[in-house]
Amino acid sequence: MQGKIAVEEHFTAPGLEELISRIGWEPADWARVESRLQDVEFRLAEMDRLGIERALLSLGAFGVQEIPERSRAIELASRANEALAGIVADHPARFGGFAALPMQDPLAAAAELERCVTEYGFKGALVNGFSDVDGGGALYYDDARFDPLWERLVALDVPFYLHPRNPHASQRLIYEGRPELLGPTWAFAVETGTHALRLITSGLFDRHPDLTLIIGHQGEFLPFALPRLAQRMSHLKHVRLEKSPTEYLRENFYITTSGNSHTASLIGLLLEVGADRLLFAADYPFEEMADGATWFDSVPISEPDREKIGRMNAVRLFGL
């Protein structure tokens, strides 16, 4: 398919290298990666080879989030997202971006959406999960603290992408002795899958309806899991929300294709939120950028679903 937006492409650039993690990877293929991260040329010419006319990149994990120091978390957003306006300056018409915001302040990650949507264009947020804080805590996005953060993105109409990183590390015995199960095989999407359960249940929906969300990797297991826990959740009486977890999914999510070219989760996907709710993504260059766009060029779906899927539902969210 020619076209296609590709929504959840990772960027660093000369001096924010420390806040790209290199877990569960050899040293030789990671050299690789952090020398694309920051290569725009052969990101465009993999771009016009697999027929993707957009990318919307963002600061790649765990970013900001995992800098405890309200004031440094603050600067370094601020760089990144300077140095991400540039890129998509220099290539209007190939590049969007997603600003990092430092969720250790919630007002300043407010004031730093806000400028950066109203003077760089940006298109919305993407934040790397909870946020570490001074102390060894975590912040997850339930706080009401937040809520001048979801009212401004209500406002600006942007979507916020929740991100994964791995469980804080005092979360993470049951992964003890077994490594392999941390970052993205295992541990991002459980991790991820519960941030966004959290938001949910929290009633965030029910107090900003028009809040849209974007998570990736067809879903963080969610959409697979919801209506057993919505099953269960209707017999907790200190439970009230207005609609049901999976309409919350339906209704105030997007679920991206990222890094997780299986097809008959798509299908899953397809039947659960149906297709005005998906979006394409590569998780580029995490992934191979071939990988997730020859997967969905041949994926057996319909041809309105795909177009849907791999650019106009980009177009529409995002106001292309």
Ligand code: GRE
Second form
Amino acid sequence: MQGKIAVEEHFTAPGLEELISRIGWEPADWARVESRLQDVEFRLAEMDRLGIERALLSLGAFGVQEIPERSRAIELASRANEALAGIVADHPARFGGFAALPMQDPLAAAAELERCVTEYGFKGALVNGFSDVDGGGALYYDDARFDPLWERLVALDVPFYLHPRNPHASQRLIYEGRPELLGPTWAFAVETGTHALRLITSGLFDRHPDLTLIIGHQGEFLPFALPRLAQRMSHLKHVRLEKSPTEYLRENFYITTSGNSHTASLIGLLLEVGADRLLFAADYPFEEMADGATWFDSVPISEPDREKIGRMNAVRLFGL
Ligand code: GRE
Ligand code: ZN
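For comparison with the form predicted alone, would you give the structure of this protein in the form predicted together with the named molecule?
Below: every chain and molecule of the assembly, starting with the one above.
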């Protein structure tokens, strides 16, 4: 398919290399990924070769989320966004940006979002999971202090991409001795799916019904787990939501194909949430751009659905 738009594509820039985690990478693979994160010309050549018209760029894991000092998180997010704005300005027809946000300070995050959307034309925010906070804790975004940020996203009419990170150091007992299960093999999806559930069960989407989130990797395990969750949660008196969890997934989320070229999952998603809420993504350069793109071009779905997922849903959602 020509004209694809890829929405979970990662970059870094000179001086910001430390914001991307190399944990879990073999040294030779990391050397390739690290150079590709900054190589705009090679990225464009790959996009041309694979029928990708536009890529929406963001920092990858862990971005500024692992920086406990607020002032440093604010400064690095601003520097990353400025660098990304420069890349987008050089190629406005090929790239778009997602803002990095210093969620360690919710009001600073809301201000940075507004600055990036109004000054740089960014298409939303991409945040790498919970944020570390001074003193060693983890800040998840069902916290009421984030209401001003959610309001700002709705007012600016842009989505919030909840991207994975690894679990907090205090939560890793289950992975002890099995580092192969940390990161994208397994732990990313557990962490991110659970975080998304915290947002759903907190009533976030009843308070902000027009808020749109994006999750990657064909839904971080959520789409096929929600029916059982809903069935059992209906017995819990303290949870009072206006809709079922699957309704929030259908009405407040978009789900991308990033890094997960699995046909049965995509067909399941078509049944579970429908073609209007799915988006193509390659997760380059952590994954090969060709793997996601060639799989998507030939996956057995209808051509109208391929056009929606590959392009038209992104055109509509991001106002392209
Ligand atoms: C990601 O950020 O999406 C990612 C990594 C590392 C490996 C694979 C991957 O950070 O998809
Ligand atoms: Zn990613």
